[in-house]
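Heads up, the chain below is alone and in the form predicted on its own; it's given as structure tokens.
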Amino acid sequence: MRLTDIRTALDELQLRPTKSLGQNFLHDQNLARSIAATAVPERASFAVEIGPGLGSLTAPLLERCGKLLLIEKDARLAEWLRAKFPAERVEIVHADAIEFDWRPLMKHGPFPLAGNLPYYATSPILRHWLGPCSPVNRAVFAVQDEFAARLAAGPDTADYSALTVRTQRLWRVRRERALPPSVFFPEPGVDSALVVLERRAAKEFPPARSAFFHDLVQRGFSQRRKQLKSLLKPDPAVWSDWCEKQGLPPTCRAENLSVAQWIDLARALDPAAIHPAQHDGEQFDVVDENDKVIGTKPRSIVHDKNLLHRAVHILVFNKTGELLLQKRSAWKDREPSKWDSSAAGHLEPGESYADGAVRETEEELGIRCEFKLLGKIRACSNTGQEFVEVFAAQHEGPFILPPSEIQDALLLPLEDINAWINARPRDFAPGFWEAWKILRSR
């Protein structure tokens, strides 16, 4: 969109750019095409743009994807965009991107996100859209250059911060290029930059519990001049041993730790990280086709020989009826990184289904609650040859998720889960398909 086009559109709308909304419209057409190519490197079926404004970036984005969702906070611009772009390919939502509910977008699978972000909203937009459960796999933003420097910073630099560490745990970040004020109208009073964030591979870093990690990093950077041992107050012996293993002095500060070291520190200090991971030596009851116990075998033999055994699935709802889904750890031996029931697991030898539901819910979610039996699933290939009893419970959290078992969890309305599982069934563990059938049949 050329500068003359922007001026004409603003005159038609009788609109003056609003500083409080960060309205600085991109007018360099070549730059817009370059940004679109960076945001969607290969043709995508679906993409999202935050803050499209007058559509300068929207048009080149639409050339590279099948369908586009635009989230525009200014009602006047949202209405103008509806008249400009084809409704069959472009959905325009008048909403604040910080408050937008992206959970219904899970059905689209991993998708790219782009936008020219207002400076005042950049940090909350990143927190809202780029968390552990986000469906975004690549984000390309025009942001204030100072903010881009903070996102891409390395240890032992002035720009390295809690924001840096929290973001880089999940995302590879690079500052792609400078964006001078002259490419925007009106010209902003600060320099901008294009920043690219790409989702890290599932096993690039060891698992860490998100809530604990974020709190730890925030406390560590709360007073940059203070030593970490003074801010975090770890057990002295644990701290001394950890620093020695990392080759760090016990007097180190927050900015001295790399992202990998922050993750390792969280794993060393988080009580939930001591939850034992699955292992081949675990013992399972083996059952016959009538679910009667006929012996006990190690986990490895039960799975290798597809012997019939027992498990439970627990579906935990909040008071509004949203269902908690867990994302299985990438280190699980079966269905890694798939979405699954709120809690699930094998029964221990001699354990009843009801007792197994209590234990698994405590171990995987850190909660105690009352259970209601929803139904039973016969052993089949989808359950991994497990007889499964499915229980329902209600709890408002918070949930404590052992990182060796669960990557993260997300509460979702049932209609959103239904649309997602119909569109992308392979995003879910097959055992959940069966539990979902039990729930939907009631």
Second form
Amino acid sequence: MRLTDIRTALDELQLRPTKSLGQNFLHDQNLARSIAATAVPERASFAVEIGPGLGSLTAPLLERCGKLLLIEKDARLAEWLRAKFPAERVEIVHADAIEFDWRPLMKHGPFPLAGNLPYYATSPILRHWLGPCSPVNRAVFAVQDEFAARLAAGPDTADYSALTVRTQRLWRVRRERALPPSVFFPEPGVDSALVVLERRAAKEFPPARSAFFHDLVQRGFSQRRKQLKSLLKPDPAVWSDWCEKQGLPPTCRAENLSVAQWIDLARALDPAAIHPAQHDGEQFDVVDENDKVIGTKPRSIVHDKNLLHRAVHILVFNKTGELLLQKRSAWKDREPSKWDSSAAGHLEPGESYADGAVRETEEELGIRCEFKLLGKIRACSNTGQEFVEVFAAQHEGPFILPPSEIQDALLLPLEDINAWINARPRDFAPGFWEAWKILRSR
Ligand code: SAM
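Okay, that is the form predicted on its own; can I get the form predicted in complex with ligand SAM now?
Next comes the full complex, and the chain you just saw is listed first.
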């Protein structure tokens, strides 16, 4: 939109830009096209824009996307946009982007997110949209330049902060270009910049438990000038070993550690990180067509020879009926990075299904609860030749997820899972398709 179009639209709406909503409208059309091309470099079937305002960025985004979802907090602007863009391709939601429930969007698969963000809300918007389970794979935002510098900072600089480390664990961040105040109406009192956040590949960094990592980084940066050993109070022997391995002095501070070193430190200090990962020496009971035990064999042989064996799936619900789905670790030998039942695993030799459910739930989610048997799946290719008993349980968390097994977990309403599994079945482990059928058949 040109400046005159923006003034005309504001007059028509009898609207003065609201400072508290961060309303600074972009009026440089070339820039709007270039931001849209950065946000959606190749055509996308679906994308989301936060804070579309009068649609300066929306129009060039729409040229590059099949469908767009716009989230606008100002009701007058949301209404005005409805008249401007075709409803078949543009859905406009009048909502606060910080509270918007993005879980129903999982069915679209990874999508780009764009926005000339209201500066007062940049931090909470990032936290809400760019967490470990986010469906976003690329985010391009206009933000305050100071904030962009913090996001993209490297170690040993004043801008390097807890925000930097938390963001860069999951995202490659680039400060793309400066945006002078003169490209906005009204002109903001500060410089802006365009930042590009690209989701890191699942195996770019070794696994760490998100909750522990966040807490550790937050504590580490809580008093920047203080040494980490006095802030984090690690076991002195573990600390000096770790520092030596990393080539860091034991007197180091938060800003001296690279993102990779922060991740390594979380792995070294997190008690849940020592959970044993799967190994080929594990023994499983082998069963016949009637699920009767006929012997015991190592995991590798059971899987290589497709021998029938046993497992449990546990579906954990919260009190509002949302189901906890786990995202399997990228390092799993079977179905890495797929979404799966809340907890699932093989039975140990001689173990009953019910005892297996108790053990797996404790090992994978760190909880104890009551179980109800939902049904049994016959061994088939979808379960990897496992007979599976499916149990239901209720728990409100918190859940402690061993990072070697589980990348993360997300609670979802059943209708969202249904829409997602129908649209993108391959996002899920085939064993979950069968557990889901059992749940839906009841
Ligand atoms: N995208 C438009 C542009 O570039 O001209 C407008 C950008 S303006 C900086 C920020 C927009 O975000 C405004 O339209 C404002 O009403 C909207 N907004 C403010 N807070 C919001 C929130 N919490 N959730 C969604 N939209 C919000």
